[in-house]
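In structure tokens, the next block holds one chain alone, the form predicted on its own.
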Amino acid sequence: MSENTEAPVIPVIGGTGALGSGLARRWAAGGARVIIGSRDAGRAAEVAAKVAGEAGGTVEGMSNADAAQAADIVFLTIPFRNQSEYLTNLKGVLTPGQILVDCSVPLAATISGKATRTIGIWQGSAAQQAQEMVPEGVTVVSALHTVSAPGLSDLGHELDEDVPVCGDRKADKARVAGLISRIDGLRPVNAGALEMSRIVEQLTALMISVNIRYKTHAGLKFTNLPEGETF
């Protein structure tokens, strides 16, 4: 595993999708080494080449299993309907000490409902369900639910928004925040324990509703926070 503060390795599981590829573009443009994970390594390589061509930087494609072993912090950017399948398949490769950043949102669209509604999760949130599924010793942090995927993918779109980060250990959240803040215009905000993700995930449906009405890529912004470090 590798983590470098100058040029960190950032694996993005589900990196061929809208959110994952958008994040990959932004991180690659900022100088990080990005690894796109997919069930199909060939597909991951194709998307990696496209992202590198558009954003520059170093972008590689790997199978999900290989990507998950490439760094201490792994981003999971898949639709909620695929969360259980992916985490089941990754149980054998995720190891104690790793941080899994879950970006899943239980939108009703998962079961052919509306994207502006969410469905109930027994554990309380998608992130809490993920924490139950990962191997012992792997920590789940919840983030990036309110950032527009199309906005991320358009490198000409200037970002200026906050990113709530939920997790049970401040040190883990701070490490994740460090990677998020590498994307210009994104300010990570400590949103509390992992259980707060049940509220933050609901905001995705709100943001979708606002963006549909105003035909834009609106972001979330907290006011009156202290200047400087938010963790």
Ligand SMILES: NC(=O)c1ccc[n+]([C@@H]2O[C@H](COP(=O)([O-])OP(=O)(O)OC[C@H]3O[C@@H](n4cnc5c(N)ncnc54)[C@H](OP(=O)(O)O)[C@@H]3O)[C@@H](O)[C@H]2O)c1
Second form
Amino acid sequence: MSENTEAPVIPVIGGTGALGSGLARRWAAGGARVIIGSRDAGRAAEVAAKVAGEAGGTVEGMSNADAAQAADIVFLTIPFRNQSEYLTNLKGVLTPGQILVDCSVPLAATISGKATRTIGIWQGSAAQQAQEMVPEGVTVVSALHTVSAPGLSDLGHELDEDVPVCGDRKADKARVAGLISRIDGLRPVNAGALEMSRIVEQLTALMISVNIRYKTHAGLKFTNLPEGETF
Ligand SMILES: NC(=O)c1ccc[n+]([C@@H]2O[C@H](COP(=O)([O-])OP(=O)(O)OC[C@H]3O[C@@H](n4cnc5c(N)ncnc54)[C@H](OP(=O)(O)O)[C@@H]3O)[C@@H](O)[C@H]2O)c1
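Please give the other form, namely the form predicted together with the named molecule, since only the form predicted on its own has been shown so far.
Everything in the complex follows now, all chains and molecules, and the chain you saw is the first one.
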């Protein structure tokens, strides 16, 4: 596992999807080496080639299991209804010291309900459920819930928004923030402990409701934060 601050390796499990491939485009365009994970390594390679063709940079496709072992910080961008299945599959793959960045939103749409509603989770949030399921020594950080996939995917669209990052260890959040801030126009904001993710995950439903009404891809913005390092 390696992380080079000049050109970090960024694996995205479920990276063939809307959010994952959008993030991959932005990271690749910014010079990171991106690894797209999929249940099907062939599909991952196809999407990686497409993303590299559009964004430039180095993008590889791999199975989710291989992608999960490619760097210390691994992004998980899959539908909430499949989170438990993915984390069960990753149990023998993730190793202590790794950080799993969970982007899952428990939208009711995931079980045929409305996209402007969320479902209750016993643990409090999708991220806390993920923390219960990862192997001992793996830390879950939650982020990127309010960023729109279409906005990320359109490289001509100028981003200018904040990204709440939740987690129980400041140092881990700061490392994840470093990767998020490689995307021009995204400002990571320290939103507190992992349990705050229960509120941030709800914000996605709010953003969807606003986006439906204004037919746009609105972003979130906090005012009056100090300039510079927020972690
Ligand atoms: N879309 C957004 O704008 C957005 C924004 C913020 C947060 N989120 C959250 O980010 C997560 C990913 O969203 P998304 O829109 O990117 O999802 P998605 O495109 O529907 O799915 C992402 C990937 O998950 C895998 N997947 C899809 N359905 C599956 C199934 N039934 N069983 C197993 N694997 C399946 C697929 O990868 P393979 O088939 O290649 O394995 C797919 O490419 C969600 O929790 C969502 O709420 C989304």
